[in-house]
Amino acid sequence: MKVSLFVTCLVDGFWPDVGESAVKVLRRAGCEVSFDPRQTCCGQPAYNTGYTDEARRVAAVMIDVFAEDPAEAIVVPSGSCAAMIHHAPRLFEEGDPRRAKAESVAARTHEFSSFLVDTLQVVDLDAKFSGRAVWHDACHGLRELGVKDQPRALLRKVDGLELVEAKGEPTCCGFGGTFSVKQPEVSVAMLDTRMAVLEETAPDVIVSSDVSCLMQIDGRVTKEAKPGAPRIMHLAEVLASR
């Protein structure tokens, strides 16, 4: 399958590592995948801080992008992202040729984990990592698009790899994007919320599928700076070892 990678504005910033691990086990899965370097910003942060008209701007700028990518399916490693774009169509108004054309690039538009096991059928990928893993829901991926058994799903079959399931319900890690920034105190409290208790499983390792999450616990776990601290890292990373 052709596939075209949506990076995300984090990814392309901060972590590029996953964007470049998400290609290796793309190919792995056996898809041609393709990058076109004049993607942009989604329009999320803009979106969820109600800003609409602003939204509506930078979303329109990627959605001609990919609505013009050949590609079957457009791949994203960030469940909050691939939410975005599967609601940029109600950003225009009916009659406008903008919101035919976000339905068909929505259309199209995949997670990461949920197209690998549920599209591709693929949960074996022939991955090695040595440690023991907890999952952290993200909220965007679990609550929008029903991302949970996925992910789990490949992870099992990482060899070498125990994921350990962290007790009670998934709750927000607290980076909400802006709200982070506008909200602080609140934001860091919930971080010390969920950090008890995916702690509590004693993992080696704390993998996730957004980087936003990825990088809100990450900035805990650097500033605490205890022993034996967890790594943090992306599924596409753990699933790109070998």
The other form holds:
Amino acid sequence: MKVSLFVTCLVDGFWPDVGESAVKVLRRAGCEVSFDPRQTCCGQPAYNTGYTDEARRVAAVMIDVFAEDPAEAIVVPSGSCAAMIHHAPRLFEEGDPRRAKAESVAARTHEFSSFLVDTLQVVDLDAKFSGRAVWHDACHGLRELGVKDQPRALLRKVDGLELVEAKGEPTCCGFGGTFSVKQPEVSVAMLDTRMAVLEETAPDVIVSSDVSCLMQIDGRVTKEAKPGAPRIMHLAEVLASR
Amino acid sequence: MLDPAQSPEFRARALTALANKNQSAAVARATSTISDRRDLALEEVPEWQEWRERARLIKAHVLENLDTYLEQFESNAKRRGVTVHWARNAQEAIDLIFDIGKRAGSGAIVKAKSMATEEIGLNHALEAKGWEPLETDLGERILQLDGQMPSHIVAPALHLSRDDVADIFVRELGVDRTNDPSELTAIARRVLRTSFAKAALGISGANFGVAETGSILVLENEGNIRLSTSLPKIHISLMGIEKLVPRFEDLALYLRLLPRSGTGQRLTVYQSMITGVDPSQEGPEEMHIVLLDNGRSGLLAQPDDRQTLQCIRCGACQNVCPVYRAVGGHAYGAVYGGPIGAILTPHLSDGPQAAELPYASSLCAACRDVCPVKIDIPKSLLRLRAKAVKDGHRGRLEKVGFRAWARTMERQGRYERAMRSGRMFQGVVLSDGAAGKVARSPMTPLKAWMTERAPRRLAKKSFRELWKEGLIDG
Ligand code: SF4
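Would you mind giving the form predicted in complex with its partner chain, to go alongside the form predicted alone above?
Now the full complex is given, and it begins with the chain already shown.
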């Protein structure tokens, strides 16, 4: 299948390894992967802060780029960005030709793990990784896109990996876009609450598929520099390892 | 109502709350206990999703036809001897209650727990006139003694520990110190008993009003609402205009839905249905219902956000909200805190403090998934944020920042140049040296990030550069 990667601005700039791993995994799953360098950002930061005009301007560019992309699927290694693309049609009035375009782009857009499991129906990617892993459910993936069982199914097939479950209902890591810098204290308090629950499982690695959460968790773990702290990895990185 | 005694900024209030470790622990403990109980109670109801959908549909239908149902409610209540009053805003409601109350003559004023009366600041208004309304709900009574606002819709004193309550009782009632819950309850009860015996005026809210019969329904666990509404000569119920259900039989659903969602109970201990007055029987001689608008009809006129009025005040969204769990209700600086408060308060109060509340959320959407009447809270938060931007309630820096961001992101060339310069300067900006400190002046988001989190550095080569150079292989 021909897939186009919407790599997201955060992966592009800060976590290129995640993008690289995603490409590897998709190719291993039999996909032909393309990347259109005209892409930048989905517009989520502005949209979530109430800057509708700015979000619309940026989303429009992204929609135009992907609307003419011949790929059958657009794959995003970040749940919140994928969710934003699903919300994007709302930014354009009924009757605006961009709305129809945005809807067709949204219909072809998939979060990474759900693309593998739901669309390609692949769970075994022949990956090897030794250690205990706990999955952090990212809110937008979980509650907007129904990403819950897919990443777990993928991780269970990783040779050498022991998947453990955190207790209770998953809670937010506290990132929330501009929330993380507008309310830094509350944001970090939420993170610490989440981390305590995740760390109870004594994981070697915390895995997620939303770069925003990774940014938040990694930032705290790096700052605290506690000995024996778990590593933070994107699902694509785990699946790419052998 | 907003709390004028607190800082107008959410961040400052949140900081105060976070610094109070006892309180944070109490809030975290209580909210997770209630949430767990709720989850257990829902396990018994496989058709929960159908309940939610029906509950939403009935409420949405009422809101679409509210004028008709209000008229029906009024005429049915009147037919049964109730006097119905209309209050456009808090002041009108206070004046009405004061005028009615005057006729009760001397004697105690007993108050049942009611968020609507909190919303209009009734106690303060009555106290300013020299009256002494007595809260009869234990949680509310504790808060009244200490001059605090409720911090939770259902459990108003949820932020207090047993020891906090003991301190308040020793200080305000001069009793011997005990932190045993049943002894504390007994102390409160002693005071209340004497007041009930002398009560001339009872003031309550209402959980539901029934259009077809003109009845009101009040739910509780302590029994004081039943006493407050039946012992005094005059009973006044203050009810938001959105509280109606069309038919008596609709209550069968909400009677079960609300307690399960709110406290994880199958039913509340008491359910009091009050349908009119009959002077020939025992009970109040007069019953008055004050229908409160206070911003609600304005909200009703906004089809996208009207859903906010479906709320049955169960508090589930507060219990599950990670922001609320971290900071508690007082940090919201408003009578209604948590997710529901963040979407309701801006419609009840004006100004920047109310406009800031929709930003007190990470948009995690946990609230939407628990809400028993399926209010899409995150969607309303987003719309209110867009409105705050439009109304000019956001800072200049943020506005300029997003303009520049959009300019950068809408052109590949600018985006790539920005990334290159970011890479060039990040060494200095993120350094511990003087230049770094200046660059991270107190205003910048970077500083806010870096206080407790390490910054992630831009990679030496971006994904697009690796791709272009053919370095991505499979
Ligand atoms: S918004 Fe929903 S969950 Fe929150 S208090 Fe109202 S009914 Fe309950």
